[in-house]
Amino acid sequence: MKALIIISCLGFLALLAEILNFKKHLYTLTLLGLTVALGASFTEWNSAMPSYLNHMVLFDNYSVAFIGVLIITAILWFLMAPSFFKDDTHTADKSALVLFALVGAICMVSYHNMTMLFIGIEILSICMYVLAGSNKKDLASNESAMKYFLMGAFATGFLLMGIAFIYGATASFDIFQIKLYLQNNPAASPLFYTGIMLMLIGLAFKISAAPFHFWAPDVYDGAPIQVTSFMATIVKTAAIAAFFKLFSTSFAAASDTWSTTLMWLTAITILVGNITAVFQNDIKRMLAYSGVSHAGYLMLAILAMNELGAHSLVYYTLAYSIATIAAFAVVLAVINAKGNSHFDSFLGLAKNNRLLAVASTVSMLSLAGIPPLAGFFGKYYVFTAYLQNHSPILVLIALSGSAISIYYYFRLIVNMFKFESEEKIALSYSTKVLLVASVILTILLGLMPDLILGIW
């Protein structure tokens, strides 16, 4: 709750930056405020009174862990994105939108009532619709915002209808009351099961799971790259955490109804994401399809429905977010220098841009799941959690997808070291800090995964 209050106050402070004339200091204040919020959130670990607002939100260890992932990712994102705020006219507006989007994400990982889940999704989504179209002079950005808005509104309709059906069957929005209803009424009404499937569709869209992923490549490609990286990390983390919490708590007793459907979605997502990424010639679109495939791996933790699944989900989202932010930071630097994000733009990058090459290599290897980096152990623990209760068929599909992903991740690495280029790309101080921090964190989490998994 402390982190939610602090970041909300930061958002309102950003709105007042124009009036009070401290725009120049807003970026520094935001980073400082996020750091304070991170520390404050962990003071609620093992809290004796974790629920607030008449049990609308619950800050248990699961929620606190994901809030930590979101804030760490947000700090790394701000280190990557100072150029996003270089337009003095809209600095305060953009900062406020990003911070309120983070507030929505925190609501999504800490809800205890489906009303708060819906509010969190709407806060996050509305901010992202505006940010996706923030480059008003770029036709691709405008198109991205319109597609995201139309498809997001359509998916939200499914989610809201599902919530309405479940309320109609149970007379409650509280996720624990819904769980008790299902335990006391094993033969629940068809209205209830219809609601589950509608919510599954709505949440599958939010995490860009196939076949509800078709919006992601176009939106990721057209939006400003800083916004794309935010969608690929913070938005996806919040959505998968909300997905897991709802289906492992309220709908666990009805898993026979939805688990087979989710298994098929997981297999399709992994294969479609990885196979389609192979044919991409633009790094942004490749990372978009890569994000689709990782949504499939994350859904394995939902299907696991055990304690290791919850813990591995926290670890995986942190490892994935760090590597993805670093990858987008490298792409942003290349776009600023060469004007595009084609694979050919990375030819010979390693000779005179060693930091970019090292950070890009480490992030690609981590996303591919190469040991001993964090991405490898993320996949390992998710697969292990799933195998505790299920047959290995889906894991074999996931391993096949990971093998396919090696091709397109290594394609970028090979391009960087294949030729020699004399071009030197200038990097800002914050970008250098981000790249060094991401490399250290990715290696450290890989060598010592108990830093996250051992805190439970």
Second form
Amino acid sequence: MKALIIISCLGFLALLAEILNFKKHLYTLTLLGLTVALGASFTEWNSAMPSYLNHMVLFDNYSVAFIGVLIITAILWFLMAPSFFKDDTHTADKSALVLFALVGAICMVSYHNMTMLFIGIEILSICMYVLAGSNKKDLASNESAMKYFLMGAFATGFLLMGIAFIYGATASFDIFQIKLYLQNNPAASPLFYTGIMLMLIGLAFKISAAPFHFWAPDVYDGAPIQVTSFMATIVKTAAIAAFFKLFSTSFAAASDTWSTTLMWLTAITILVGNITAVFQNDIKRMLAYSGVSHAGYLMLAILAMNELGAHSLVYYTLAYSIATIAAFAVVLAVINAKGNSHFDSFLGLAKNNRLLAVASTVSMLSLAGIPPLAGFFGKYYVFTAYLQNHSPILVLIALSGSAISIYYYFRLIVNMFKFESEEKIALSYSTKVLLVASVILTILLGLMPDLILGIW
Amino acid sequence: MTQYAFYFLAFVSILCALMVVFSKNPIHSVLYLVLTFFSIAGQYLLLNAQFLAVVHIVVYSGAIMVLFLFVLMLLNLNTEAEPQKSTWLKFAAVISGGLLLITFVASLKGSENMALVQKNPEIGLTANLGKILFNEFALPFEISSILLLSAMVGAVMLSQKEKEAKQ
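Switching from the form predicted alone: structure of the form predicted together with its partner chain?
So here's everything in the complex, that chain up top.
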């Protein structure tokens, strides 16, 4: 709750910056505020009274852990994206929108009532629609905003219809009441099952799981690259956390009806994401498809439906977000220097700039799941959680997907070390801090997974 | 009496909804859509949901439809400019739409005696809605202000002219 309030206030403060003329200090102020929010949210760990205002939101350890992941990612994102706030006209607006998006994300991980889930998703989505189109003179950015808006509104329709159906069947929005309803009425009304499927579709769209992933590559490609990295990390983390919470709490007892569908979705997502990523020639699109495939691995944790599933989800999203932000920071630096994010632009990067090469190598290896980096243990724990009560077929598919993914992640690494190039790439101070921090965090989380998994 | 009113409104809304899809002129489509919305608002009244009925008329039939009309007249659509979808796409759309319809209709089976209907038949009255909104649902109500604010900031940001770059 504290993090929610602090970040909301920070958003309002950002809007005031335009009037009160402290735009120059806004960036520092935001970083400071996010750090305070991070600290404040951890004081709520193991809190005795986690629910607020008629159980609208619940700040149990699961929510607090995800809020931690979201705020850490947001701090890293701000370190990556100072250039996004450079233009004079919209500094305050953009900061406010990003912070409000974060508020939406926090609502999505801490909700205990489906109205809060819906409002959280809407706050996050509306901010992202606008930010995706924030590069107003660029046609691709406009197209991406429009596409994201139309597809997002369509998916929200499904989600809302699902919520309405479930409310119709259970007479409650409270996720715990819905669970009780299912326990008392094992043969729930058909309305309830239709509602589950509709919500499944809506949420699968938000995490860009196949076959609802068609928007992702175009939107990721067209949006300003900083916004793309925000979508690939924070939006995905919040959506998967909401997905997990809903299905592991409310719909767990009805898992016979949805687990088969979700298994098919997972298998298709992993295969489609990885196989399509192989054929991409642009890093942004490659990362978009890799994000699709990671949504598949994350869905394995939902299917696992156990304690370890929840814990591994936190670990996985943190590892994935750190690696992805670092990868996008490298892409941003390359775009600034060479004008595009084609695979060929990375030729000879290792000779130009050691830090960029090391950071992108570590993040690519982590995304591919090479031990001893964080990405490996993320996958390891998710697979372990899934195998505790399921047969290994889906894990075999996931492993073959990872094997395919090694090809396109290594293609980038090989490109960087292949040729020599004369151009020097200058990095800003905050980018250097981010890259060093992400390398250290990725290795540290990999060597000591208990840092995250041992806190429970 | 209520039953006759229901059948009449249901007939009007389905007929108008079909006319929205089938009429050639986009302006006619929009006008039929207004009629559809009015008949659905009538259904809400029959369900004792007065607030919803009024909001539905004000927001949908009023604001959104006027917006639609403006956009259509500004765009000056005519049949030649309309993009033609391929037959396969139409075929697939009909099949999937039909499947969705079957699912929806089937899911209404046995919904006559649902928990919700018996809970409180007066729930749709404005006074009751207000009480719930400011007691039980106070937090979502307040958080919606952030949603509206971010939409407003976004609208201003997208429509504002860029300042010329300072040299």
